[in-house]
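Have a look below at one chain only, the form predicted alone, in structure tokens format.
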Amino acid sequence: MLQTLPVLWHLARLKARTNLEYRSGLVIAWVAQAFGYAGVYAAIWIITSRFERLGGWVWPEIALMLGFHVFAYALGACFTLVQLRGMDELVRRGGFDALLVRPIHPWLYLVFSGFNIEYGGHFALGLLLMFWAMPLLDVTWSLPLVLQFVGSIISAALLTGALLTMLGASAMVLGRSRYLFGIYFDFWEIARYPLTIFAPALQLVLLTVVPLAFMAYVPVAVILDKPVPLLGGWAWLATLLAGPVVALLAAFYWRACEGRYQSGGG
């Protein structure tokens, strides 16, 4: 594995340098993406301003959650989204067969050779929202709380990468998986709102089957010392474990799908 690390670093750097060949286009894409998200967040701000609270959350609390959500998502997606979303094309055209005979694990080759630096707008918007909201909230930052916050972001990024990996791996068995990404983003969008505005059944789904509540709601609720449905006092531990546990499941799922893969020709 240690011998592979320099190769993975070289692949990621090569991809980044390729994207940097068109710097103007890259910056325009960052700005456009940031404005796209800002438009959605503005709509949430208008609703919150009209009713003062949304699910018991005031606007600075929601802003912190939105910033956390987009930042953690970008951190996981820059390694996985574009690469894994193209898995069905790789399978159908036989390109995945070529990856299987390379000396590097196909998942590692995919994620590092496709490392995507086009999430600059996501990171900037996420940081802006979080740094704007934090001074407005009654949070006493201590070292354990800072470590909890950082660990939660890493866990949420792992969760993003793991779920996208499982969706992409499904192409090895189903032949097509792109439609699964559409379903994922339907849940991803509702995960931007406080969990408490949804019915208990949907809350349960977002905490278990599609655990996207751990993308932002649960981690930020822990930081703000707010009650979390179903998890109660265990929310702080659950938010730290969610990402690593789902990542482990994703590794098993990838291996199981790879074991059943029969190449693009069937």
Second form
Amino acid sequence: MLQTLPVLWHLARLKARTNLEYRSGLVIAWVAQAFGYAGVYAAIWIITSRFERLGGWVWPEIALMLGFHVFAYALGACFTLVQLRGMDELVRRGGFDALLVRPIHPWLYLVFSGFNIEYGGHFALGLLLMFWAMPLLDVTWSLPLVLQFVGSIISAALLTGALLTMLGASAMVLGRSRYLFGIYFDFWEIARYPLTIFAPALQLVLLTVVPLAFMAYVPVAVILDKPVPLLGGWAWLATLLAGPVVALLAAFYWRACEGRYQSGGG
Amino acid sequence: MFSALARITFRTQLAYRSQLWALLFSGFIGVVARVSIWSAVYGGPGEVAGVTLTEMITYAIIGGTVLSSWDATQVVREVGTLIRSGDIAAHLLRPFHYPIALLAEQVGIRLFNLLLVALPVTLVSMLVYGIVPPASPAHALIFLGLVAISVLIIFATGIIFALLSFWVLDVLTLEWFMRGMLAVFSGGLVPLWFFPPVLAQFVGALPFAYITYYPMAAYLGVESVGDTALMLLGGVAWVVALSAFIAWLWSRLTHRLVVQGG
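Right, and the form predicted together with its partner chain of this protein, after the form predicted alone?
Every component of the complex follows; first up is the chain already shown.
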């Protein structure tokens, strides 16, 4: 493993340098992506400015949640989204077979050789929203709370990476997996709203089977000391554990899919 | 030629069954999210800006399915890829006007979505949540006209952004700009009557409000029949203006196009 680390670092650097060849294009892409998100956030702002609250949350609280959501997502997705969304194409064209015979784990190769620095707009927008919202909220920051906040961002990023890994791995068994990403993003979009606005059955789904409530709602509710349905006083622990637990599941799932993989082309 | 192209794309879409199920699921999740938002903010019966919760649920269901703008990004991505790879040159050799062929293909995709995704999702959502009928038969007729305008304006917007990629080259950048713009300006998520007045006036004067807001305002009878008919006329004028702009862009593009190799 120790021998692999410099290789992974080198792969990620190579990809980053490729992206940096077109600097102005990269910056415009960052601005465009941030603009794309800002459009949806503006629509949510219009709702809260008219109705004051959405699911009991005021605009600065929702802004913190949106900032957390986009930041944690970008942290996980820069290692996984583009790479694993292309898995079905790799499987179909036989490119995955070539990865299997390399002296490095195929997932590690995919993730680091495709390390994507195009999420600058996501990070900037996320930080901007969080830094704008925090002073407006009645949060008394202490060391444990700061650690909880940082830990839950890392957990949410792990959750993103783990879920996208599972979707990508499905291509080894199903052949096609791209449409599963569409379904993931449907749930990902509704995870931008306070969980309390949804019916109890959907709340349960978002806390268990598709645990995207841990992407933003649960961690931010913990920081704001708001009650979390079903989890109650355990929400702080659940939000820290969600990412690592799903990452472990994703590792098992990847291995199981690899075990059942039969070459699709070549 | 137009109907043949539309038919082919319709049948191509039919070939991907798993994608159809995913689209149906997506459509329903989208409706659930929108209805949940409005139910949460209304908190019960009553009117806000003269609109009841049931009317907002109707707006959310029809606006999020029949009048959604998601597929406009598809055309931007496809044409952008053709321009970047140079394959657009092959389309110039064909015996039809490329923007019209694009429209025909998009009509095929739209029909597929309308018949096999939007209508089933709308029907199931109607049974689950209930909707109000159109305000009057006249409003219903104008609504149908505005649905056609909505489709034309979505694709005109998509095609304009797609052709702009000839100059900008990075199609994803254009797609994200369009997505952000349509999220607010189409009225897809939030109708203009909830906008701050100045913003509502500005957005109402743009063509994008014809994608979701104006058709739904006609359906719900927000304005009198006369004023709603004027909305329809305004939509027709925008379609003509945008078509002229596309024709101009296309002629500029073909003059600039240089094909190397072969």
